[in-house]
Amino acid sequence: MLSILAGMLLGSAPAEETLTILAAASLRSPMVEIQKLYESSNSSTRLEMSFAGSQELAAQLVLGAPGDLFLSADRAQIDVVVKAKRMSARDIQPFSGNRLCVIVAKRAAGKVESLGDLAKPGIRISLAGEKVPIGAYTNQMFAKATRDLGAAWLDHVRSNVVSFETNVSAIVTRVELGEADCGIVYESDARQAKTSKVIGVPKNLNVRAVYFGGVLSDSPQKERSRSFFKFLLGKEGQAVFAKYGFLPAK
């Protein structure tokens, strides 16, 4: 009885609610920091992060996986979720951006010093599959580069590919371990590489990656989810993305 009266007098603490965020693998570093920042000022909300390739997350959502917010490295995988009626097109917004670069394993630093060198005989390249956002962006970049370097260059590059990964983090790992001489990743991921050399892609050949996100239609906590997404779009959230090498959404 005393505990009940005390609760009535002092008031009960607001119940903690958990938001499940499904986010592209390349977002891991900024999102972990944003999670700590957001939870520190929103004590009644806990964020549960699930990181994987955007195409993997989209497939999970199509199969009915629960979640509140989907953050994809491109629009195509968001559209897959919209088609499955798990998200409304009107709720989709771009929230960050990125560009591509080449990372080169320490042991291959003298062999690969430019985009053109990807076609050299014996160079082992790690890329992502074409349905993975970084893979789709890479193909767009290759299409631009072919105009300058020629179709034969691209044929040689394709013949040098030793692996197609399911997310960009796996490419970084393979190159860092020396299992590939080089790989094409986002500029933000290149910052996480500890031993690899980074080679920029010329501006006229590069591709701007745009990240899209939105609240899932069947989220049981739409308002909390929208509040968190608004935080990502705000000054604090964007500052964290910038810190890790991401670009503004627009």
Second form
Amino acid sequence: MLSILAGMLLGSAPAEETLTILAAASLRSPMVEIQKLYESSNSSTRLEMSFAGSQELAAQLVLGAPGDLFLSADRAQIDVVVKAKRMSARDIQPFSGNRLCVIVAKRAAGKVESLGDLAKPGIRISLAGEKVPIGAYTNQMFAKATRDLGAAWLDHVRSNVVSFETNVSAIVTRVELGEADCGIVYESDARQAKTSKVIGVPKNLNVRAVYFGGVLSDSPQKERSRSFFKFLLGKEGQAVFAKYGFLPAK
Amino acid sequence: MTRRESFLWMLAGGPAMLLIMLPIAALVSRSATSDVLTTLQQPETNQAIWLSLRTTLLSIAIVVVLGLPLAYFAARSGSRLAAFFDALTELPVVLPPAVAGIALLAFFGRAGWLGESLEAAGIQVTFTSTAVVIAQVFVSIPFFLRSAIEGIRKVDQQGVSAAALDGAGPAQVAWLVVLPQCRQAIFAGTLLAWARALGEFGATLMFAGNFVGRTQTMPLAIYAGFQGDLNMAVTLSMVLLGMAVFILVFARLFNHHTAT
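Now the other one: the form predicted in complex with the partner chain, given that the block above is the form predicted on its own.
So here's everything in the complex, that chain up top.
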């Protein structure tokens, strides 16, 4: 009786033709569009997508979560999955890129005008943890910026951080709500964020984020997954990424 | 119940029991390979434990001090408002913590009802340990209220009337007659509320954010550990499991003590 009930309420296992894609939180908008595009031209394939911080998805995969394709916002988290033997290193390919910028909340308009202003006393900055790709890239950018702005600048910035989020979308939300004055996110996030201002990070200090993806070795439908990944890498997929402010992978 | 009957019921109840026990046994066995003692000494783990202890002790003090008068009113006043409060105190019990997080942001957040004026006065709530305590009080106070209201309601009305006749004032009646008779219920409610406060996760994450030593309590540190340092997650899970067992045993012992 309970098993019948469970069957009714939980649904059956995903059908053969459904691909489970674990994707970095910053990929949400382009991936949703790519899903529509792909499903309309490949009516036999359904996509199910789960968005979260890449490190969170990697942790799920290490613990045995099922999946067909993992799209990570950096190399480090895909390596975590390779190390756990869920993916083969030769299956990994870069498929998109991004840059960092600072978004400023409406209520903090005028208070933050440049990277230097992040060190101003009383500014509330939202960042991500060091294992989250956006957090790791931010640290790389800080290391470069310290050369221009000084070590004291970085100390002040660090003391202004109010919270470490687990994915870039949470940083956007904190800034949109105005709970944080500013946050460091990808340029693609900044395009859609409802904030007062986007401050670009100078080219010599910026970091190029590279997204890596790969089909999981134990995917029950490797061929189908590979052909979707190829679509992402192809003209149509790349055009959608570009539309949302992503850069080419190389 | 005959022995045979008891055996059959045990078999029937077995699956539910195993569903509770096996994952916990697996957690304990995992901790054996996770180097718990070394992890316990790491600063991040340590700070999470201390932050949880400091904030929950304060939360519980607030819960008892603010909760007692409300429980007393809801239990003993015959007014419609009391009945309404009585029902309302159950809401946070069934309210998902994520909803609590959004609600707290709407009230205490920088653009919130109260948060806006607090901000103007230079008082920051979100992202501080104060926010952690507020979230804990919000989610745990109903557990205290439920237990206290029930206890106060069971107090023998005759004794109360006699005391009042002897000239005891309302405060004296409450403090010397009613409350001593429901110590047990109040204590049980306090323990339950403490356990709930220790486990509070969703509302804290949304409302107080995540910052080591400031707002990263044990449950938040477990979640952070899950994304990279599983040892820390397992170690802190063991600490929380230990505290949960301690709270339960303590509550049982106290019950037993007062019953005899």
